[in-house]
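Here's a solo chain for you in structure tokens, the form predicted on its own.
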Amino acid sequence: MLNEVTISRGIIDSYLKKLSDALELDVAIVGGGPSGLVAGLYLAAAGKKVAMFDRRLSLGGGVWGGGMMFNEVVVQEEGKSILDELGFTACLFQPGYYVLDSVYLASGLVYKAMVAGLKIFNLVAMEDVVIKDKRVAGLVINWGAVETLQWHVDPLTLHSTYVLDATGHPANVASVLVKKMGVTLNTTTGGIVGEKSMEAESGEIDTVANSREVYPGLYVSGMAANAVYGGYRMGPVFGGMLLSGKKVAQELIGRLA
């Protein structure tokens, strides 16, 4: 027979393991959109300690919805060497563009980077961020239902070597990091340049050029890099997005190694 207590204690056991190993890694990753999980992918694979913490339901950021709600998306050529590589299909549109079903590919990236050894904390925002010696060292959490309703209830803190800002069009880590501690960016402003209106071409190759490191120890990509640097937007394609956190993976590995 089935045991209610049990139940609930295999759920609180297994998560406050799972949170507690977490307090101490390689990279913390915040947000679950695409570069988020590519990164966490080819950073779990290489056997970096990682995880991720989104304060959604549902991870994946802005691939469910497709365009306009309209559940396809399009990767370019040089996006489509990601799908490959990570085993995705892709049906060809015309020549140079792909698409595919929005929910498989960002239930597939989820699945791919767990399979992977991403831990995946949703459910859990971000509030703040731990400096040590003028440098991000780490993050402060809490329950992103509280972040919510905005209560007043104290957060716990973990270390990471790297944080990686992948949090989209707010860029809340490099926000809350430049708000907080007046701190001057690697960018042309110092400060955060904020995002430029649609221009597909640009802001694919935006997206990858200003994944990087924007403060010691910190990293941003996807559109969270873009709105720091001042790049375009660019809608429902998202090769940038893959080839993005690639990039940041495996210059994150480099420094690690």
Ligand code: 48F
The other form holds:
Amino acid sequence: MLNEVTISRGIIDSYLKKLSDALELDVAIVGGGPSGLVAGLYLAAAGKKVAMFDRRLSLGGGVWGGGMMFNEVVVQEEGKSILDELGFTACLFQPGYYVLDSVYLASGLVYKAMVAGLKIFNLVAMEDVVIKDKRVAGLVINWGAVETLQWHVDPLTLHSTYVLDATGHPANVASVLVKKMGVTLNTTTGGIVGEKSMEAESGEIDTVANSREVYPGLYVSGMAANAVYGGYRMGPVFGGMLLSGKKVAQELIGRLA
Ligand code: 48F
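Right, and the form predicted in complex with this ligand of this protein, after the form predicted on its own?
Whole complex next, starting from this chain.
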């Protein structure tokens, strides 16, 4: 006979263990879009202690919706190597343009990152960062629902050697850091420069170039990198997102060695 209390206890005990294990990390990733998932995948595969926090119910960020809800995405030649490396199949549409189902890519990235060892906390939002010795040293987290409802509930805190802002267009981690600490970022203006309009070719190049440490302890990837450094947007072409996540992971793996 199934015991309902045993079911509840199994969930509670294993969640609490998972959360407790994530209170001291090598890398805390905020945002489970394509760049964050790829970064998490490579970091976990390299044996780093890494966890991801996303305020939404489902991970995958902007991948699911394809282009204007047509659930297909494009990956250009440069990003195809990562699809191959991770074992995704894509169809050649025209020379240099590969197309794949966005649900396949989103769910596959989540699955492969978890198999590599990434711990994922969905429904959990970053609301602030921890500052130690003038560097970002962790996250202040709360339930995504608490954030949405604007309830007055104090958060919990975790420590991490590095934080990755992979929150997409709003660059929420960098934004909160600038707003609350008034710090100078490693950008042309010292602040958040702001994303530019659509130019796919430049946007893809910018995304990878801009994926780096923007303040001691804080890295940015994906659209957050373009928002912070002032790169162009590129729409539903995803090679740059994949390459951005891999670049940040490789840099962090080197620094954590
Ligand atoms: O926007 P998103 O998919 O991030 P990305 O890796 O990829 C961008 C592309 O999807 C697309 C594009 C490419 O052509 O332009 O937009 O840069 O995913 C960002 C994730 O961050 C989560 C949010 O729910 C989403 O899943 N997020 C944002 N703010 C927070 C957060 C927060 N404060 N706490 C937790 N998660």
